[in-house]
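Single chain ahead, written as structure tokens, the form predicted on its own.
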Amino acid sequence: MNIGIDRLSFHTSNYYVDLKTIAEARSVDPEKYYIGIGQEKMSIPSPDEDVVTLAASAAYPLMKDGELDDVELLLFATESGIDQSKAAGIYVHGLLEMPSRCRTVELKQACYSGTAGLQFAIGFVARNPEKKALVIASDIARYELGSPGEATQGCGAVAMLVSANPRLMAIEPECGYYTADVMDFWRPNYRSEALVDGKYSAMVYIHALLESWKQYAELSNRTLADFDRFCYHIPFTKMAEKAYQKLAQKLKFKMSKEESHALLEESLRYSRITGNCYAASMYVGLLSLLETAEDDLAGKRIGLYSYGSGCVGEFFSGVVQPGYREFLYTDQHRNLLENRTKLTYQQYEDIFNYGVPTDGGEYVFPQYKTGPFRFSGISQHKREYESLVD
């Protein structure tokens, strides 16, 4: 029995800032961002948007299509948690009007938790093949103004429906994974901005990849030649490209830079214009690959590498299913990305400096351009959400 990703939907903010705008404000050459890290734009959430609204908006097309009726497990993966107790997925469950017979929990392990959710969901479906699971990865990447990580900010969410006999991608059983206690990236409870040791994090990312691949190869007896494309975790697009090149070099797998680029380039297109989506990042890459590749990928094996700082890494694979293009939301995603509002630097800084009130008072937030749902206010320390759906 094949189990895997049956439907996949994405949402990001309706606002973005061009990295040329950041470069001018920081008095640096824009090519430092465009070429150096491979990023062009970063999505900026409005003040009435958070990981809940991004997540619910990502899953809304599934709700409209009646795809959530048999879901009995909702896994919400994020490192941008909004509450120390209540899972953000509970809010999403309510906004999507899902059945009450549903397990709902929140998962955290930096950018890896979306993959943890996918693997847990596969286990659930293996035990309950007539049921489905909904895995949502939703995050807002945030670093201090003027910091080295500033240009890698972004936001976004993906909603993955996991089922038997999936229509998009069957996930293969072999996987390699690696855990080590390191401090390459972290965000203490008392901070809203993450801390990162960039060079060290890149080194750990690659080391975890090599260790994960070693296990995967031993279990599957596959080589790099057995893959048609790759999707990597994308803190910024150049990191994914560098990691794959390091793996190929380690395995003495000869290929030109052009060939290496072609194996990843389609998976990097969306991330290049949205920025880092943390737990959703690799799956934004997978969606980008499925929706922008000119080649028919049916029957093709895709290598998948997920990494979360701190750290956990996992290499696994999936096979694209026949007729997969019929079950994508390509036009909807392209329309979203092509019709966002560009922010000035002052608008970007104003939004960045906006802080969600923490005094427990009564607040009603002004309405910006969001998806079908918005973070409408706070009352007695309780977050309130609003559906904009007629």
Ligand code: COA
Contents of the next structure:
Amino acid sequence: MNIGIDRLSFHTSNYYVDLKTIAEARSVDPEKYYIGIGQEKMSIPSPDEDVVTLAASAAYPLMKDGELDDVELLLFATESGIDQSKAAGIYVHGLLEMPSRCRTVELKQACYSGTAGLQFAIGFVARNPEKKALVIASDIARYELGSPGEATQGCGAVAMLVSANPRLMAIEPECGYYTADVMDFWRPNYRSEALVDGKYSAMVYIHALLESWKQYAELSNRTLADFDRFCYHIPFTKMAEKAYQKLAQKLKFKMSKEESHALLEESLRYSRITGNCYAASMYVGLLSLLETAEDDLAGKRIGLYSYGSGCVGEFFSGVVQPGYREFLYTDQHRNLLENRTKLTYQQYEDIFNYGVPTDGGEYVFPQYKTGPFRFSGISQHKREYESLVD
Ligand code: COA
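Could you give the coordinates for the form predicted in complex with coenzyme A (COA), as opposed to the form predicted on its own above?
Next comes the full complex, and the chain you just saw is listed first.
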């Protein structure tokens, strides 16, 4: 029995800042961002958007299509948690009016937790083949203004329906994973911006890839020649490209720069204009590949590398299913990405500095352009959400 990703839907903020705007403000050559790190725009969440609204908006098309009726497991992967106790997935469960017979939990391990969710969901479906799981990865990447990480912010959520006989991608059983206790990126509970040792994190990302690949290759007997495309975790698009090149070099796998670029390029298109979505990033990459590749990917094997600082890496693979294009939300996603509002530098900084009140008072937040749900206010320390659809 094949198990894997049956549907995949995405949401990001309706606002973005062009990295040229950041470059001007920081007196940096814009080519450093456009070419050096391979990023063009980053999505900025409005004050009435958070990981819950991004997630619920991502999963909303699945609800509308009646795809959530058989879901009995909801895994919410994030490193932008809003509560130390209550799982963000429970708010989403409520907003999407999902059946109460459902296990709901939040997962954390930096940008890796979406993959942990996917693998746990596959285990659940293996035991309950007639049931489905919903895995949502939702994050807001935030670094201090003026820091090296600033240009690698972004936000977005991906909702994945996991089932037997999936219509998009069957996940193969072999995987290689790797854990090491390192401090390359972290965010203590008292901070709203992440701390990162950027150069070190790039080294650890690559080391974890080499180690994960080793185990995957031993278990599967596959070589790089067995893959048609790759999707890597994308903190910034250059990182994914560099890591693949390092792996190929290490394995003495001969290919030109152009050939190597072509294996990843389609997977990087969405991230280049949304920025880092942490736990959702690799899955934004997968969507970008499935939705923008011109050739039919049915039957093709995709290599997937997930990385979360701290750190955990995992290399695994999936095979794209026949007829997959019919089950994508390509037009909706393109429409969203093409119709966002560009922020000025001042608007970006004002939104960045808008903090959620913490005094337990009553607050109603101004309405910005969001998806079908918004974070409408806060009352006595309780977050309030509003559905903008019937
Ligand atoms: N034109 C073209 N390229 C340029 C350039 C210009 N004018 N100026 C600089 N560059 C290139 C640099 O050569 C470098 O490329 P290289 O890495 O191939 O050598 C790249 O742009 C970045 O420049 P650098 O000086 O290294 O940038 P930085 O010190 O400001 O930081 C990061 C870059 C990526 C380390 C930083 O943005 C960061 O920490 N991001 C977060 C990383 C992260 O998310 N890690 C956690 C998960 S993996």
